[in-house]
Amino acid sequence: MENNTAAFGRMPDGGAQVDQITLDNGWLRCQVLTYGGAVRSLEVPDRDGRPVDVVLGFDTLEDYLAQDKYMGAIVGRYANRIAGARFTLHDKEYVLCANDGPNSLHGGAVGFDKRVWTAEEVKQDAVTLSLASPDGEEGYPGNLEVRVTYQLYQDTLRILYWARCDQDTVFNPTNHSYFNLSGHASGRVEDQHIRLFSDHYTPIGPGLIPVRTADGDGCEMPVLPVDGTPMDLRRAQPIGARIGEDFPQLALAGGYDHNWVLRPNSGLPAAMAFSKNTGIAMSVHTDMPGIQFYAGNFLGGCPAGKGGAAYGDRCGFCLETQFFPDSPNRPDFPSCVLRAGEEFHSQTSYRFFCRDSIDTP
């Protein structure tokens, strides 16, 4: 085992202890945590060499624990929303914890953010986590046993998602890091580019939970075309150039916060972004159906970040990979229903380099 861990804290009342493993492969630099699974720092070269952290994150146990923004968290069992708190499976129906308003966000009270993992194994430029989530936590059937490896690749962060249980159950993991291509401490994000290769949402009403649309003729839609939206993001545009229209689905989330479908076996990526600033490009690449690309509308109330950054609404952006949300109660979306026996695996990929815009892939 490689000496690149050391201890970050400990959970109240005596619990376990929560260490931080370093990874770095001469290009990347990386910070993990036990808690949550945790992406702490991530430092990536600039267009001068100079290494810039790029996501946001806390210098303290303490302040993870007091934040309820699930800062560079593993979530789970199921991210995203789930409506109403409850789905059925088999004709039996589940009962989650609503701690989104009547729905169930992230995996509930104790999703996989707020539990201390085990580093099972531990390299130079990898770290392999696991965690095993009983049968009925937090309303979800079947015992389940998961693993997620972090791995530094030349200019790529690769995460690694692998999962097995004893019963039916649905499954939905993904990372919650929020990025910030010119540096965590830089302030608010509107200013950097995005880009989605997609062509359609899911639109959403009320709680932010997907609902079905009536198109021109009247037949019910459960995707939208991004066509003629701010939602059309195919082209690199500053996260801010539309996110304040007067548009519907941008009013109910308060900005972008949605799953947009991916392109199946397209050979793009899913999303691209760009600092100005740093030139800090970065591609993200996965074999999920959708992605959601939220703007961090509501960051702000955390506490102070690392080195005392002041996080405020906006001040980084999240490019979640995923199934779609309430999938679990909307059979017109990709199965997230994870078989008795059988594995789950998943990748997505976080490529940085420097160049002038993304205006190519």
Ligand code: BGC
Given for the second form:
Amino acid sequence: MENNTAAFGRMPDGGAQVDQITLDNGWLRCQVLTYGGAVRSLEVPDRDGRPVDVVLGFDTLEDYLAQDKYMGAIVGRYANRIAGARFTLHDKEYVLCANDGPNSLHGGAVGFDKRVWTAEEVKQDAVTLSLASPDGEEGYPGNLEVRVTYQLYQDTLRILYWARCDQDTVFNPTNHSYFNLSGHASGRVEDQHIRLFSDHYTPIGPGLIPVRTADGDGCEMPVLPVDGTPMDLRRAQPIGARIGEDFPQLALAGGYDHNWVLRPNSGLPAAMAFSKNTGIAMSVHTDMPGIQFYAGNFLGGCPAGKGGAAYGDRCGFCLETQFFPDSPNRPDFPSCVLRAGEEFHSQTSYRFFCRDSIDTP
Ligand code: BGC
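Return one more block: the form predicted together with ligand BGC, after the form predicted on its own shown previously.
Everything in the complex follows now, all chains and molecules, and the chain you saw is the first one.
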């Protein structure tokens, strides 16, 4: 056991101890909490070699307990929304917690983000956290075992997801880190660049639930092309460049908060981001079929952040790799069903490097 684990706090009413594990590989430094499996800090060298903490987080466990932003956390069992907080699997209906109007968001009332995980294996540059989610928890079927590994590998934070269930179930884990590549305390992110390697997105209706929309020929379309819309982020551009345009999809979500459809097996990243202030660029790679780009539109109202930093709206952005929202109710989307006894494996990585501009290869 490495000596990089420290007590961070204790859950209310004499509950479990929460630990913080500090990972360091000489290039990146990352603090992980057993509460929510959250990434609390991630230090990355800027263009002058100075460490910059590029994720938002809090100083105390009390602040984590007081916020509802899924700050840095592992989200599950089902990241994003399930319409009507219910789904049917093998002719049986499962009723979930409606914690986002009539819909279920990010696993329900007490999702993975609010659980205390067990640190199974702690190394200098990696930690594996585990969680057991009993049959029926938050309405989901099956006893689910989950393991998430955070690993620093050279200039990359890798997140490896593993799970197994004793019944067929649905499963869609993600990480909900809020990035600010100018530094977590540097304010709004609209001047930071974003690039998504995606030609289509899943259009949403009320409650941010994906809808089928009719195309010009009256055909029902589960996904829409980004062409000619502010959803086209295929060329790097400041997050704020088009976020305020008069476009119904943006009005529904208060800005970017949508699922983009990734190009399978393209070898390309899913996304890139860049801060001209620090020169820090980030590329995101994943084997998941979608990515939620959330511009932190409703981040305001959380407790003061690390060192007293004020985290208002759009002071951080999330790039949540995932199955498409509401997949359990959408047979036309890639399947999020995890079969009994089968092993779920998935990997997402966030790579950091410095550039003059995001278009520089
Ligand atoms: C969702 C947002 C939601 C936020 C909660 C994001 O993943 O896409 O719609 O408000 O999580 O903090």
